[in-house]
Amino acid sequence: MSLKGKHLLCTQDWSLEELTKVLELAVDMKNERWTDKYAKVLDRKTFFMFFYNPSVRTRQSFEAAATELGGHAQFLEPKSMRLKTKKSAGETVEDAAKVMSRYACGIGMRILEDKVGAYGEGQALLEEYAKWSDVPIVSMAHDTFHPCQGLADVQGMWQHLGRENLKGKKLLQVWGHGALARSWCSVQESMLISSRFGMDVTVAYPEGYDLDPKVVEATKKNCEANGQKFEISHDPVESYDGAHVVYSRNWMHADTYHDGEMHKAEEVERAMKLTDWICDEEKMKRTENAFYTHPMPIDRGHEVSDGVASGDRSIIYDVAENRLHVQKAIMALTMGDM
C-alpha cells in the first residue's frame, strides 16, 4: 500500500488501513525518535508551510518533524506573497500550486475561521490547490477539518486505552463556552476518525450550535458500520454519563458568518452567557473515570477547569506531542521514499 503523493484534507478520505498505517508508523517513530532509523527520509527535501493563520503547535511540530526526517520546513505567509484574492490581482491558485510543486516535496496549508467569509471556503481553497498541485497538499487545520489533530487524538487514545480497546468506548465531544469563537475543524475531525475506529460518539452542545450536517451524517454511518452508537445531546451534565474519553471544545454558532464575513464579537457575547457548558470535576465524576483531552490552546476556566485540564486523567500533553509523530509519519509516507 503506497501513500506516495496522496493529499490529506480529511481522514474520512483515507481508508481505515491507510490511517492505521500512519498511526503504526507514528508509534514507531516515537519509539525510535533519537535513533537514525528515519533520519534521512526527507533528505534535502523542502516542505512548504502556508499559514493564513498563526499557530503555536502546528508550526513548531511541522518544523521539528521535517528536521527530524532530514528535510526542511519553510514558513510562508500569504500576506507577503502576490496571490490573487477577491480584492486584489495576483497569482492564481493554479499558477502558485504548479510553481510550488517544482520547489517542494509537499505543501501544508492552514486557514481558519477568521480568514474566510463563509464556512467551507477554506475547504474549497485546499481542494483547488490539490487539483493543481503535483505534490501532496496536507491540511494543517482549515475551517472544516484538521486531519493531523484527529490522528494525534487516536494515537493518544491508543496510548492510554490500548489499541485494541477503542471499540465500544464512549467519546463525549462536548461544547465549552469561551471567548475564542473557534472553527469546527478539530471537533468534526474527531467525530469522524473516532467513529472510524469503532467508538461510540456523543456530541453535546447548546441548542443552535449544530455542526455540519454532512459530517454528522458521515459520523452516524461510521458508527452504524461498526455497530456502535451515535447520539446528540443538549444536556451539559447528563451527557457525561458513561464516557471513557471527554473532549471539550468551544466552537462557533453557524450564524457567526453573515454578510460575507465572520462576526466574532457577536459570537463571543452569545457564547459567554452559556456558563453551564464547562467541563469540571463534578461532571467528570459522572464518567467511567474518563481521560480528558483537548487539541489546545485551552481556554481555561471556560471550556474546562484547571483541575481537569491539569489533572491526572488529562492526556492533553501526550496528544500535543503526538502531533509531531503523526506529522512525521504523514510526511514520510506521502513525500518520502517509504
Ligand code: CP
Given for the second form:
Amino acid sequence: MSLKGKHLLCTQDWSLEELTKVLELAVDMKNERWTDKYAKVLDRKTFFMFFYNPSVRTRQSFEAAATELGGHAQFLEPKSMRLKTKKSAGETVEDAAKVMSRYACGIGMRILEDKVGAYGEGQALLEEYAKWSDVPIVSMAHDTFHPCQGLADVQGMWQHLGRENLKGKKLLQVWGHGALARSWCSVQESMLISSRFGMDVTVAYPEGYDLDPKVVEATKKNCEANGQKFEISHDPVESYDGAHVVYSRNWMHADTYHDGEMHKAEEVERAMKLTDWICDEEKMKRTENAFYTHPMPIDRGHEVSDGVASGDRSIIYDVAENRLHVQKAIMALTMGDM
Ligand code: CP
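Having displayed the form predicted alone, please output the structure of the form predicted together with the ligand.
Full assembly next; the chain just shown is listed first.
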C-alpha cells in the first residue's frame, strides 16, 4: 500500500489500514528518533507551511519534523503573497498551487476562526489547493478538520490505554466555556478517528452548540459499523459517568458566523455565561479513572481546572509530542522515498 502523493484533509478520507500504517510508523519514529534510520527520508526536500492563523505546536512540530527527516520546512503567510481574495485582485489558487508544487515536496495549510467568513470556507479552500497541487496538501488545521491532531490523539491513547484496548472504551468529548471561540476542527476530527479505532463516543455540550450534522452522522455510522455506542448529552456532569478518556474543548456556536464574518465578541459573551461547563476534579471522580486530554492550547480555568490539566492522569504533553511523530510519518509516507 503506497501513500505517496496522497492529500490529507481529514482522516475519514483515508482507510483504517492507511491510518494504522501512519500510526505504526509514528511509533517506530518515536523509538528511533535519535538514530539515523529516518534521517534522510526528506533529504534536500522542502515542505511549505502556509499559515493564515497563528500556531505553537503545529508550526514548531512540522519544522522539527522536516529537520529530523533531513529536509527543511518553510513558513509562509498570505500577507507575504499576492493572492486573489473576495476583496482584492491577485494570483489564483490554480497558479499559486502549481508554482508551489514546483518548489516543495508538500504543502501544509492552516485556515481557521476569523480567517473564514462562514463554516466550510476553509475546507473549500483546501480542496481547491488539492485540486491544482501536484504535491500533497496536508491540513495543519482548517475550520472543519485537524487530521494531524486526530492521529496524535490516537497515538496518545495507544500509549496510555494500550493499542489493543481502545475498543469499547468511552471517550467523552465535552464542551468547555471560554473566550477563545474556537473552530470545530479538533473535536470533529477526534470524533471521527476515535470511532474508527473502536471507541464509544459521547459528545456533551450546551443546547445550541451543535456540530456539523454531516460529521455527527459519519461518526454514528463509524460507531454502528463496529457495534459501538454514540451519544449526545447536554448534561455537564452526568456525561462523565463511566468515561475512560475525557477530552475537553471549547468550540464556537454555529451562529458565530453571520453576514459573511465571524462575530467573536458575541460568541465570547454567550460562552462565558456557561460556567458549569468546565472539566474539574469533582466531575473526573465520576469516570473510570479517566485520562485527560486536550489538543492545546488550553484555556485553563475555563475549559479545565489546573488540577486536572496538570494532574497525574493528564496526557496532554504526550499528545502534543505525538504531533511531531505522526507528522514525520505523514511526510515520510506521502512525500518521502520510503
Ligand atoms: N493543537 C494545535 O494545533 O496547536 P497550535 O494551534 O498551537 O498549532
